[in-house]
Structures are given as structure tokens and as C-alpha cells.
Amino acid sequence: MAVHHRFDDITIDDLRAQGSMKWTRMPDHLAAFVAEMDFGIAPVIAQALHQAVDTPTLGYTPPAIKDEMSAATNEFLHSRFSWSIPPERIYPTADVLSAYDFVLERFARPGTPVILPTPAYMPFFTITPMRGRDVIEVPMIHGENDRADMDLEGIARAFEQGANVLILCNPHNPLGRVYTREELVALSEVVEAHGGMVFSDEIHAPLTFPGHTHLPYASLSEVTAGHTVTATSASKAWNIPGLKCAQLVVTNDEHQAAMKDLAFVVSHGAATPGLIANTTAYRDGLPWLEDVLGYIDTNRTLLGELLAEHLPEVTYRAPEGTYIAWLDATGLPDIAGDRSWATFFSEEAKVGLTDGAACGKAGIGHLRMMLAAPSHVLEKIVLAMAQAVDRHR
């Protein structure tokens, strides 16, 4: 017999009453498509706030609030990753798309195409062209136990096309892959041997599942941590994306010396309240978040089993790592017409679902759903979809 949770008395009356973008975006929809969980906040985090906001503490930010910020992050890295990283090489930034745009804008050789593997984060595919920047991208490629893994092969080439950066998400959004260290240094080797750099995008680090460990890539040598700009935040795995604070972790000591210069550039769109919120969760959130990460772990089990039962056309292969599903829709029967999956499921079943073909041409007929949600919302959203289809059988 399933064990009784407190999420699972959260309604979706409760959620779309709270008001999030997630819940009000499409208010008559099931919504699975923005990375958020539909768990609130930990308590430790609310009281945070609410003394920020009694004290007050909202104005531009005291370097001692950035000083407890890089301190506590340093303090997390340490303790969960075993990554001791010096606090004064830790600066706050809005996010990891704004810390990705400073890199392009002050590390990266100017106007060098960015190799992409994928099926990839969706905005990388917006924000690099708006740089002046080609896209390369690099198909995933099925590996043991029809693991996906980074076609090396492939990598090599797009560096040889003239790429200077490579995006590196661990663990992968939208895949769940959690990188073992042997992959992770056959990359490197990659990246060293054509002069290449790397962005890392670690903003999920700390949800990963038993079984899999999440490696920081700067952290594996000092070769790894020349080549490479690591940006990570407390915003997915506490669920404070609004309050905008990133953390951008410079490990190369060039990259170190010009930010004495920049280090306003990266951080001035960071929040106080962004600040106060990751010091918090790195420092004191590890309960509320151990807690989230066994039910989403369940609900990692619950999708496979409403897939089998319901849907068995699509499928899927459960995360490593982040609370995001990826669906292989390609065994679907031919039902749709013009449409793709994700608008066939809007519109008919009123499930709100990402279109895998934004996460590149590797995505397509693939969905990309959300699992941190009251486990009652994750059947609802399936026994919907199976609906749907059966209809248009």
C-alpha cells in the first residue's frame, strides 16, 4: 500500500489558485510543461524571505549577503560534490542563461559557432543566435543499454567546423543523464585536444537519484577547470527560479583575473532576495529537499507503470538526474495529421506538454513533461492522454 504524502493532498484547484505561469498560462490545461515543481517552496526559504522583507533587506545587495552567498555555495559544492572551490571565484548572476550570455559575450572567441548536443535546453537554440552565433548541433547517440550518450565523433567534428564553446548540461535537461566521470574525461579530451571551452550548465545538480552521482566537470582535473565556466543555482531544486540569482563558478585563472573588471556585468541583474534564498537552501534546504527528491523518485516508477497500462505506445526511460521526463512518442499511431504531439495533447486532451522539436532536430516526436507533481496530477495527465488517442483510433 502507497504511503500517505502531504503533497498528495495539493489540488490542482490549489495550484492554479496560488497563480503561478505554470498553472494560469493555459488555466483549463493539466500542466507539465515548465520546469517547476507544484510542491511550494521549504519553509526555511519562506522564513528567509519573509525577515528580508521585515527587516527590510530589498535594496541593492550588501556585499555581505554576496560574500554569505558565495560562502554557502562554496560550503554546498564541498559537502555534496566533495568540489572545494575558493568563495571569491563564485559570483551571483540572474541566472544560467544570463551567466551563458556572458560567457559568450566575454570568454568565447567572437562570432565562433556553439556546438550543442541534443535534444537540448530550448532557449540555447534562441539566445546563441541572437548573439551572432551558428548552432552546431550534435545529435545524442544511443549507447550501452540504449543509454544516450555524447557522440564524441560528432563533437570533434563541429570544434574542426570552427566551434569554440560546447554547451555541456549535467545532469541533461530534457534527457536525465547524470554523466559518469568516464564520459565526462573522454570529453575533456575532446574539448583539450581542439582548444575548445566549455559552458557547464549544472542548475540540477543537486536532484539526482539513487544509483547516480552528479560530477562537476571543472571539478575532474586542472584541465577540466582551464577550459571550463560552470554556472549552478539553488532555483530548480529548492523552486525559486523567480527570485533570479545564479550562481557563474570561474575555475580558469584568466578567466579570474578579467573579472575584476566584470564582476558588476554578470552579477547586476542578480536579486537580494535571489541571494538570501540560495544561501538559505544551500545552508539549511538539504531536509525539504531529500524529502522532494523520494517522491519524485516515486514518480519516476508511477510515469513507467501509467505508461505500460494506458500508453504503451509511448514511452520512456526514467531520469538520472532533474524532475523531467522525456517521451518517445514515435510509436504513436498516425493520428495527428499535421499537428505535433505536443498540440495534438493540448488540444485534445488538454495536457500541457513541451514539443520535443524544440529541444532541436533530435526532439522530434519526442514531449517533455514535468514529474514534481502530486502524484494524483501524473496519473490525471496520463489517463488524459491515453483518452485522447483512443479516440482517434
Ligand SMILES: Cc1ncc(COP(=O)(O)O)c(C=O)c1O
The other form holds:
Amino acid sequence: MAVHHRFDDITIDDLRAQGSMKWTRMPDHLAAFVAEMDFGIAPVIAQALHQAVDTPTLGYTPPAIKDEMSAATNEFLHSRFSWSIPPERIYPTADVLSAYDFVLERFARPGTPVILPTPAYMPFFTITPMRGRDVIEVPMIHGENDRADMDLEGIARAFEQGANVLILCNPHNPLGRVYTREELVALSEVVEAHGGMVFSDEIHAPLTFPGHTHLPYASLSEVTAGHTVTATSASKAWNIPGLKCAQLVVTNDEHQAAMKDLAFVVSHGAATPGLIANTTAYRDGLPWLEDVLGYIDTNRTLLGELLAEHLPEVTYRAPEGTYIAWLDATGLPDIAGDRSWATFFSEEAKVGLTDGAACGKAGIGHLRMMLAAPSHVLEKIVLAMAQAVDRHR
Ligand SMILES: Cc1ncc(COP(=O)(O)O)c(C=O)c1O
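Moving on from the form predicted alone, please list the structure of the form predicted in complex with the ligand.
The next block holds the full complex; its first chain is the one shown before.
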């Protein structure tokens, strides 16, 4: 029997009462559609924020707070991923998506398409065309052990069609892949051979499970450092995305020279309390994170067991990192009519999931679901889904 954990005591009423986006956007649903955790925040971060309010430290970001955040990020990247990156190359930015927008606007060849291995995090499909660029979807392919691998030949062809930037999401949302060194090196050879660049989205970097090690792409070699801009944040791993702070890590020397004029543009949207919270997370938030990771680790096994028992036509490969589950619903009987499975489960089970099609054509017939929930919520979700399917058989 599973050992009791304090997160098991969090009720759905508690979650709704907290008023998060996840639990209020569809108030009558069991919510699993947006990457927020149900576990609150680390007490050390709450304390740091209280102090910022009491001081108060709520004006524009003072240089010392910026410097602390860059130093704390440097320490964390070094201790956790053995990546030594000078603090002066670590810039605060509001969030990973605005960092992506910035990289497109300032560093990518104008007007060129962007390569997106799919399925992919949904906003990349909306932001990219807003910047006058096409998205070239390159579906992942089946690798060993049912693993999803990047299609390097497809990526090479996309560069040959004129693409300049590849979006690397590692750990991967929504597939939960944590790429190995061999995979990343093989990718880097394709990128470099085509004179391409990589936007490396490493927002889920701290969230990996035993047996899998996150490798920052730009840390692999001088080659990857030279063709990459990296974005990361404490926002997913410590559940603080509303605080609006991420880090842009600049490893290309020309980009770094350009940042003399551009740092203001990329950093102005970052919020002072967000910088304080990121600094605290990276320096003092590890015990909370390890506790959360242990709980999600149990949940990723539990979800597999629940599906096998109650809804065996829906299959899933436990994520190697992130708290995101990618469900393959293509084995379900044909009962949804012209509805997607997300709409079916929303209407028939009152479960809020992301439609895989929003993650690209490769995601059709799939569902994206969050695992950072009390275990009893996962159980309720799977049971509600199974009952809805059984009612329509
Ligand atoms: C892979 C990935 N990138 C970017 C984001 C968005 O991050 P931000 O809120 O920092 O823009 C998310 C949010 O869930 C994500 O999962």
C-alpha cells in the first residue's frame, strides 16, 4: 500500500477554493488540462514573497536582485546539470514564451519558418505565425522501447526548405521525453550542418525521474553553445508561473554582444517578486522539489495501473520528465461521433484534458493530462473517463 503523503489530504474543494486557473476555468470539471501543480508552493518561497511585500520590494528590479537571480541560476545549473554558465549570460525575462518571441524577432533569420517536432506545446503554433513565420511540423517517430524519437531526416529536410530555427523542448511537453546525450549530439550535427539555430526550451529541466538525466543542450559542446539560445525558469518545477520570471541563457558570443542593447527589451517584463522567488527556488527550494518529484513519480506509475485496470484501450508511456502524461486514445471504440476525445471526456465525464490535436497533427487521437495532482484526483479522473466510455459502448 502507498505511504500516506500530505498531498493526499488536499481535497477538490480545497483546490477550487484556492481559485487557480486550473480549478476555476471549468468549475464543474476535474481539471487536468493546464501545467499547474495542485501542491501549492514551497514555504521558503512564500516566506521570501511575504518579505518582499513587507519591505516592500515591489518596484522595478534593483540591480542587486537581478544579479542574485543570475548567480542563483548559475549555481543551480552547475550543481544540478554540471553546466557552468557565467552569470552575466543569464538574463531575467518574463516567461519562456516571451523569450521565444524575443529570439525569433532578434536572432532568427527574418521571415524563415520554424521547425517544430510534434506533438508540441500548443502556443508555439500560435506565436510563430503571429511573427510572420510558418511552422514546419516534423512528427516524432517510433524509436526503441516504444520511445518517441526526433525524426532527424525530417528535420534536415525542413532546414533544406529554408527553416532557420528548431524548437527543442527538453524535457519534452507533452511526451515527457528526456533526451539522451546521443540523441542531442545527433540533433546538433543536423542543426550545425544546415547552419541552423536552436531555441532550447528547458522549462521542465528540474523535473526528471530516476534513471533520466537532463542535459542542457547548449552545455554539450562549443558547437551547441554557439547555435543555441536557452530559456528556463523555476516556474514549472516550483509552481510559480504567475510570478512572471524566467531566464534567457545566451551562449553565442554575437548574441551576447547584441544583448548590450537588447537586455532591457527582454528583461523589462520580468517581475521583481518573480526574480526573488526564482532565486529562492534555485537556492533553497530543493527539498520541496524532491518531495514533489517523489509524489509525481508515484503518480506516473499509478496512472498506468489505473488505465490498465479501468480503461485499457487508452495507453500511455510514463514520462521520463515533466508532470505531463500523453494518452493514446486511438484504441478506444468509435463512440465520440465527430467530437475529439477531449470534447467527449469534457462533455461526458466532466474531465478537463487538452486535445492532442492542439499539439499538432501528430497529436490527433491523443490527450494531454497533468500528473501533479493528489492521487485520489487521478483516480477520480480515470474512473469518470472509464464510466463515460462504458455508458457509450
Ligand atoms: C514546454 C513549455 N514551454 C513554455 C511554457 C510556458 O512557459 P511560460 O509561462 O514561462 O511562458 C510551458 C508551460 O507549461 C511549457 O510547458
